[in-house]
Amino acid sequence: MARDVIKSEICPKLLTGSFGNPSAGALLTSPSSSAYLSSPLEMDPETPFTLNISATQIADLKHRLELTRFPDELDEAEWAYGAPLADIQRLVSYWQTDFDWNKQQAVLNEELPQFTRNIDVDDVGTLEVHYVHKKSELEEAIPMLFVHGWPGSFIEARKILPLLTATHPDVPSFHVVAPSLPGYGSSEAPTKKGFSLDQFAETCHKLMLSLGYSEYVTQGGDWGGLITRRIAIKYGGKHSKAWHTNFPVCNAPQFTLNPFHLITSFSMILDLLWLSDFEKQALQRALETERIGTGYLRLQSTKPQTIGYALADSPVGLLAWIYEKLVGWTDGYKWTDDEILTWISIYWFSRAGPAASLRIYYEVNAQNELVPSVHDVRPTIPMGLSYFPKEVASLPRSWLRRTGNVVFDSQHDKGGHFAAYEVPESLVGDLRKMFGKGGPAYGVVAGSTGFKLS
């Protein structure tokens, strides 16, 4: 984002918003299976994928951990200066001696039906995309694209999958597709400059079409929110039928010579007089995050290659860089050491390496698209919003309603940035209300209401 924008806008700066490296270990496959077709589109059989990191890669990780040189720390520093030394030392010790990656990867393989597929991206070429595809037993289930952000991955869909794909006469059921974004996890990374929101949106959209889902709905937070927004703009109406995000963002009021912009900005300022207590607290948190919590954003959106060396070479550096966000961006979530290290290991063992996941910041920033403007082209398809109290950037609802055709919104008293992982029942509850019978987006996908036809 341009320097003047960084200085003047409230919310953005808060954007944040891996696997089977062929060189790291063989990827296991089994007989192909076909996806359920929610449309008459033809599709090729899916190629099953299994996480299978080699013993050599695991041994290399443990060797690097053994050679760790920790920094010093000021007395009583706690979280003020970043991830506490005691926390990182504990996690590194466990990662080196007791953490069982093979056990964790086996559980992921058992829980998550994974596949890969080649997707042709305009002016980029063919990328092999890793994705989770969990189908409901109900033929009329709603196809849903779930898109993660940073520092997340396909693992963010882990807890919502069984809830979304469950069948019950009172709530809608979904077929869920959760890709690893290009450059994340086991997905191939682009090698050319300029892979930004349009290209991420195109990749995800073409994946859905290739699976036979000519019509679908979307959900995303962090980068997933911006990517699904771009999908709604580019493919909304014909293909993308509705979208939901738990990370709605927009720019602050802008004062320009454009009369319409001036009127809108003054109206947004006046809206501040009628904020609810929830909105006041959320806005204060956004301001505080802007003051002390956006160093990562400015670095990753300007010089991602520089920090990339540290993250690609040092597992402890990678751990500290992401662990701080896992704790700071959640609402008191009780992370286990196994959860944290599984989350980090997905990045460490990623196909392209951890640095690749950062470049989206640079590309989107270079196009000045880091934060949507209320004056931008708005998606016209139905939009749903979920508000969680410890989200890093939560702005006045009246502002956010200007960014799309909002037909549903919901406020929660618990949850943070990783809602799908922290409070899966709350997020899924909102999706069920939005797309269920009597909901504002019920029946948006032709022939796929989420309920058994009577």
Second form
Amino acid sequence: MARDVIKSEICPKLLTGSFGNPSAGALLTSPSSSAYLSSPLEMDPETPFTLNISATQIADLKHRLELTRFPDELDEAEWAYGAPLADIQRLVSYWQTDFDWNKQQAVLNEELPQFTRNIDVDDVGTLEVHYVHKKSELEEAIPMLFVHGWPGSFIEARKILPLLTATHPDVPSFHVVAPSLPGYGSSEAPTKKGFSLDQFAETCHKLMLSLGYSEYVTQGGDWGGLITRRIAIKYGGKHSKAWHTNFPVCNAPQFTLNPFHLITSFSMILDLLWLSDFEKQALQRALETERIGTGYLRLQSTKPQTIGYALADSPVGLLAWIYEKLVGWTDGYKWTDDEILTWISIYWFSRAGPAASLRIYYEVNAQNELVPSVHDVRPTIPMGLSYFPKEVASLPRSWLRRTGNVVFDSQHDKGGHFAAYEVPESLVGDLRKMFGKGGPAYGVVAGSTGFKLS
Amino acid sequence: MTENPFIVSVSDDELNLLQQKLAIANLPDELDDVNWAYGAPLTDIRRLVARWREGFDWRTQEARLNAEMPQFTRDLEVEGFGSLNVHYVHKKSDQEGAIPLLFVHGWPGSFIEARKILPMLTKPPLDQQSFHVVAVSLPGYGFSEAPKKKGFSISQFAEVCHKVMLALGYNEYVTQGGDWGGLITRKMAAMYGGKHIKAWHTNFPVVRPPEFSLNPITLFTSLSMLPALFYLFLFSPTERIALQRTLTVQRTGMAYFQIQATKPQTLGYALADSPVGLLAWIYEKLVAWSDGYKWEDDEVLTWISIYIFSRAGPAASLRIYYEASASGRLLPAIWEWDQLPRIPMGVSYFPGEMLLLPRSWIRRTGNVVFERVHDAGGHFAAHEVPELLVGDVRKMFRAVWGVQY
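Would you generate the structure of this protein in the form predicted together with the partner chain, following the form predicted alone above?
Okay, now the whole complex, with that chain kicking things off.
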């Protein structure tokens, strides 16, 4: 089971340079760092942001790629030992030559309206957070916070954004906020130890408040699932009104001396007798993933700095590290080379560098919170759950129901870990059902039902 | 099959590429006040990279290695894998009655681990046992060729090492090994013990912990192992500390094992391409697994350079983890009687070793005739405390060589 896991000096700016420049105008009128304190109906003006990787950074990347030293590979290894050599060589060659980051960047900037904002995190200080924000044309749209995970980023919102913000009399419309978590994309990373689920939740929550969304709903998978769960616990009811996740993970039954836990554990075992075929396959997949697919998890949870040196220095190293998951965790998704390289370039060019993105694993593992526990505090707000067949950590519905107030659940026959990217219509379809008229979470945000007030 | 003398002679091209990469090394940042908690510290790595670029002279190190360690290569047939060209150190002793000894390294070690013990073993004081020493570079390490096919596991490594000895005319010999060398020489003792291998010594005393399975033999044996744990907690503070250390390593220091055993290729791209990445990867273990050993920067860099310049590249060296884990359980189990070697076994316990298990368990993993507990030294005993290891090896093998068991 995905059980509790055993758990610069600054480089020249050109190498870990920021993801771009806030527009000059905004610099002059930039909001104070206490923006998050604004009242629900007002917000400080947003600071627009565009990705703008310098030519020097791009040239540096290409120079490194040119010097790539490849390993060999065993005969007929295919995927058994990791990412196959032929794939990686092809991708490196393309990355070095014809892959056009500037073009991909331009498309991202066009599709995803981005901003930055200073968020003050308790006992940490101020972090500049990069986020996507797209409002629906409908004023009464539901404010939704979308939180990515690893090895994802804000890019995971790109396909669902137009679907969620669309207006149509039959489906709810959403205002969408998709931050880059601290240490990812263009967001600043914390510099001190201990930045864990509470801090990530606080950052996202304060971002929503600062944008004038006192009440909102959330969607998240991977770390986004764990962070939005924490938001539901800390801010649920008053601010977070409902939450949806496509990451149905929780702990395995544990045999401790606590009698209540024991009872729960026994009944979780009994639940196994009534698994559907889908759930049985999902469980098998989760076990297999734990057996051969969690080395990265253990490593990032215990020695993120050690592996960080390699990922910060070697584009091919970073490429392979992430590519293996992009393919391994998806349901036959036909990744184009442009897609892969855009995903990985976001990590390579990220403000804090790829090593920073690993630390969330260490911090959360240090608090023993890598896997949501059925014995934990349950968020009380309505919870939605979507099961995708190729999700890697997909546990029985009956177990997940113990971890929240599940009012909506669905099961699909296509899609994997990166649901918002692989099967955006399925994921959005679920959100529309959950929040739409007649849906179990309809109207959770007063005055913002997603439909015109008639 | 003939023996070819070999000298380490890395090409200028390789040296230049390394320097080019170091010149553009992109170091990550680090959180405040983390020291070693998150992995190899930035100050150390930065300092090592600076030294590597300026000051560290590979040609000098290379010349020293060649001067100290007479090396050779030879083609060997391995069943199912064809011919492999194997690199090894071979030094004969001048003294009467020298015992042929095979030394087998592990990861992240190499043939370099034999450098300090070599003169001590081959040229001891006259009243001490002398040895003819063979130190093999395991296939995929140092200057040995790596296998190209899947499935090259402990038995194959054992076969290669044994064939080197036979090819050198050592029909009877003894072995010394730690880390993978310990597991490989254990396998050799089981496969070739008696007829060829007369005794074996290890500084990597490992055993599978008790298992509560439904198999009665396993269960009863496991139950019989439990008193040792009670003894530890009740009576022996030093062993209790050792067990704590073992648990800490298990909890926070075994991810390298898991990734190497499951996705060596994925990790391999980073280690092959980034010298800094490889440096940090190995350096973390050199420090974590040694017992306060004062690594000099040039020592560390020489050690890692061997991986960088290795014939098969650093990625190949990881595959033993995958193959050995895929072919079954790694640690010897006391209840698997038929697999335990019968020839005389010697064990040296060093306090800095990464796994420290009850000695009463270890005694049941073979025919232990020699045991010594030290109060200094760690995982890389031959490198950290060569005189201690050599002292044990001399004593043990003098006593058992020539004795019929």
